[in-house]
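Single chain ahead, written as structure tokens, the form predicted on its own.
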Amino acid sequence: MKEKKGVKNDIDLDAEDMKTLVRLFKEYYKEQKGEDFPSDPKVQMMEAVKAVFRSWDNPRANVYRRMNDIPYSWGTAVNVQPMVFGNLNEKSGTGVAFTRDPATGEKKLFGEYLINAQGEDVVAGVRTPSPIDKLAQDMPEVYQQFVTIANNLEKHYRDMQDMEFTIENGKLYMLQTRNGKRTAAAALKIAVDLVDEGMITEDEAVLRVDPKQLDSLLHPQFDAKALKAAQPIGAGLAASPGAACGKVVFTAEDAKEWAERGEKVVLVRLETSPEDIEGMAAAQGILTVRGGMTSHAAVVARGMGTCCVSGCGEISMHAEEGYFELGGKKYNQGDYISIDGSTGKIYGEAVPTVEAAISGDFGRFMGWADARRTLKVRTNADNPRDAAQAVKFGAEGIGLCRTEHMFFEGDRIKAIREMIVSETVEEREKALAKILPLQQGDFEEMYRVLEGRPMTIRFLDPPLHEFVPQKEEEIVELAGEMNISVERLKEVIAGLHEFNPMMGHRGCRLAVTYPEIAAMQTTAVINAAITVSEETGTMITPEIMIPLVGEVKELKFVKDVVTSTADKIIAESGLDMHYKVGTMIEIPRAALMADEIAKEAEFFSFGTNDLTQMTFGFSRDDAAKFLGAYYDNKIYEFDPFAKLDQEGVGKLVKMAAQLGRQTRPDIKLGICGEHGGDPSSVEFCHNVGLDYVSCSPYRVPIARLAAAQAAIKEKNA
């Protein structure tokens, strides 16, 4: 109708173009669902109340809560209340703002109003409204009581408010307050303001920030040098900050299947509503023609970590046709753009990222989550770079290295395709000898890394069918390299295949079969450790974790290859260095078993993954596949590879180690799954009693924070 009429606002339509809205929609009401829309207001009222119920089972709300930990069980409520009419009049309007910036943290009232309009209007971003200041000069009056009522919300909940409210024929009402989502960086400067301003303690600004919401700090921002080359095309408004860059996309749905297939996507959209939830979550950025700071987009996205760009009114969009226009430029789905969400500026290309720099309130800040938390955090790394990015971030050694990671550079995977098509033991020990110092000068470069800090190393743990070719011309390449006929690696190829792999020759059943495997990579680790004992001067205790067991005997038999190789090194370097030995708790029966295991093993590290894969039977990497209908159904409220089952797999996490400190009641015990670094995972692994988590470099900081408000949570009960 607006088109039609050549206006740019509701307010611009005249009586007679609502009323053949309003005959319109109810043409369209009576189409779906074959009935005349209610003339009866407490039909209407009913009918409304219903919706709202309705609106806890919807897909958005489902995808919402798993996002967020809410329990589909809580259920929701109504309220039904009298409201006032913010489109009365010029001297009525419509509101929302908080008591501090959400965006940055500042301590100043932010927010954005509309003159003559109803709430809807400002949310759903139709209208561009104006900043809240400027009601100082529109009604002074009501600016100075709202200013008022402002610092007192705040004083009261001891936080920073999210308020609503409308002007009625110029008188305020106050519709609601509740503690306003913020971005990462507005979150760390407001807990650590308040408990400055004396308004709260440490443990309370600890609890205040949202582990997850930490990841928006660590990641990269444009490159100033690039950014200074780069030349904007347009802008909005600063909603949510980072940088981000990726291929446009114009649809929620797309976003999210371009982001499954790996690539890097800005969703591009007149305004956001919340049927777009997962597109944004898939998103590396959003960007909206429509709507202000305080719009859908903008708060969804701050609450996501999220950048994001609103209101950008140059944009002439033609999502249908599959492009918009700005600058004078079209931008097809696909091209590559960049957004700056602290500035506002949008770029037609892709600019260059860097790493994150941290520093003030947030080494404040986790200096207190620090001194709180009893759970110790460490990283899984496989290599210098991740390490050392990883002990920035705070982390207190590596408590998962993946050996075989190091095997897939250059000619290491020639060496180790040449162990594996050995037919003798010699054979295959030449083979290995030729991966020995590689393999020994990588965990030297760790240690170094490390600088003292704990690593622990896991054994080789793949099947062997992963490390040989598959393509044909793979396989004729590689078979003149081994001196060998292409029949003959095809025979070899053949015979590695199984039909579960994954539950069949790896771990420690590789080296069972193969102990000269076990040897020369106990071999690597002890002469690595010696080596840069002797060059620093601080005396490495290694950790070595034999993956895969379920049964005692088989941990035994490992481990009698591991003690006699490395009490003979040891021995001939004449240092008084100590190891251990230990295993990962990822077979069903190893948790049963554990009180014998631990016999054997000097520390437990729970590899949640495998053994969440175990205890429900079904693949991680398959499980995506039914995994929605198990949503739908409300079988399943979220991914068990992701958050931690903590009634089924927690219970058997629980058990082990029960059983562990009975045997051994010194026993070091960890977990090495990604859940190391879900924050609900974290306070589990807190209460049950394990001595570290370890996660991803990135994840560092989300644990480290969790652990804190675990431990802060169970002095508080």
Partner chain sequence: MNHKYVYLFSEGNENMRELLGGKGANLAQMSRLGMPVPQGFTVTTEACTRYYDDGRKIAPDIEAQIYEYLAKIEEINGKKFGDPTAPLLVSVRSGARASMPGMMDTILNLGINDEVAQSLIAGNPDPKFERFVYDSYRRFIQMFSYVVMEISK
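Having seen the form predicted on its own, the form predicted together with its partner chain:
Below you will find a single chain and nothing else.
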């Protein structure tokens, strides 16, 4: 219709056009439904209530709930409210406002409105609205009244409010208020400011920030040098901060698909709608042609911590032909662009990104959190770089150092392969002797970075086939290097084949068959600890973790190898060094037998990735195939690998923790699966009384905050 009349906005259509539209829509309805459009308001009402109830179960709502941990069982209410008309005349309007800036947290009324429009026009971003300050000129009295109400609401709720209002013929109506969604930076600033203003306590402030949101603070910004050199090709609104660089895609489906195959993408849309939510989550950044700071794209992106530039009206979209134009240039699907959600600038090239700088509010806020939590937070790290990063983010040690990751680097893999094809213990020990100094060097570096913080080192865990080549040319090459026949090498590789490697020859089973591997790793750990302890003058207590234990006797067998090796080295050194030997609890049988296992284990670390796989009986790598159908049919509501299944797997954790403590009251209990960085799982760990969680470096701040919130909630309960 707009196109037919050659006008840009709805407002340029006249009464006759609207009448025509009414007729056309009704005809369309009848054509589609085979019945007249219902004219009885009561019929309309009941259908509308049903529709709202039904929309609780629509696909986008289900995705949103899964992403935000909202239970399906809650249901939605329906609000029926007399209409007030922002589109009545030029003395009417509608808008959205926040009592503080939702992007920065600055204390200042922030919002937008449209004259002669209904609410959906502002949110849908079909017309670009005016800033709220302008209302002071347009309608000074209404503006004053609104400012007073906004202040009162903020005082009442003691939090930043997000309000919807409508002005009908010069009279103000409030249609909604709620605690406003905000960026992580704004959340921190508002929490800290509200404490300084005496509105809330430090405890309340700690509870106010969603731990998952901290992620975005830790996420990339543009490399300053590269940014200086880059020329912006246009600009939109700085709708959600951060920097993004990726290939142009035009649909949410493409964004999802491309991201799944490992591409970084920027989603470019006229405007976004709730159906786009999965694509938006998959994209590095979102760029829209239409819509303001409170448009769908802007609100959703801020919530996700994804960079977004909205309302760049200069873009000429040709999505169906696979390109857009900006600044006189064509950008095709697949071309690199970069967008800056903090300035609104758009770049027609790849601008490299760098990690985020953390503000002063962050330090102060996290200080409050740390003072309240009892759960320790460690990190999973296998190299000095990750360990250093995690320490910077506040990690109190390493909860999981996977030694096999060190085996893949550089020339080491050769020595490992040599060990694998060894036919005798002597040959194997010879190969292991080559690995020893390398592994020892790795551990020394890790201990130096940790500066006295503890480190749990897990002994070799994966099946050996992961270390040998599978392709013909690589096998031939390796055979040459190793001075053995291709046939012999192929025999070895074939011998390593397993029908179910996840449940095959791995973990402590490797150490039971090849005790010399455990002996070498023990030597490397203890030697490294001695070297660094002597360097720094601080005695390290190494923690050695035996993986995949299901029976106390197998743990005892491997532990004996460890202690006999370690005791000898320590005795020779003349140092008073202690060490601990513990195990992963990742096989259901280990959880069931935890009282027995605790006789030998000085600590338990719950490996909840494997424990989840083996308890559910499905593998993490294959679950994606069918979990979708399980969500659709409400069998499972979430991915148990992302969020701990507290009912089932959690029951095993709880039981093993109790059994372990029965046998050994001072046993240390931790968790080192992916769940260690998931806020609801962290809360569970606090509640069952674990000593620490261990997670990837970037999730350390999230776990610290989640642990603090768990402690405060327990105190308040």
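The term rigid core refers to the maximal set of C-alpha atoms that superpose within 1.5 Å between the two forms. Residue numbers count along the first chain shown, from 1. What you are looking at is a predicted structure, and each value in this text was computed from that prediction instead of being measured.
Core-superposed comparison between the two forms: the Cα of Lys30 travels 2 Å or more.
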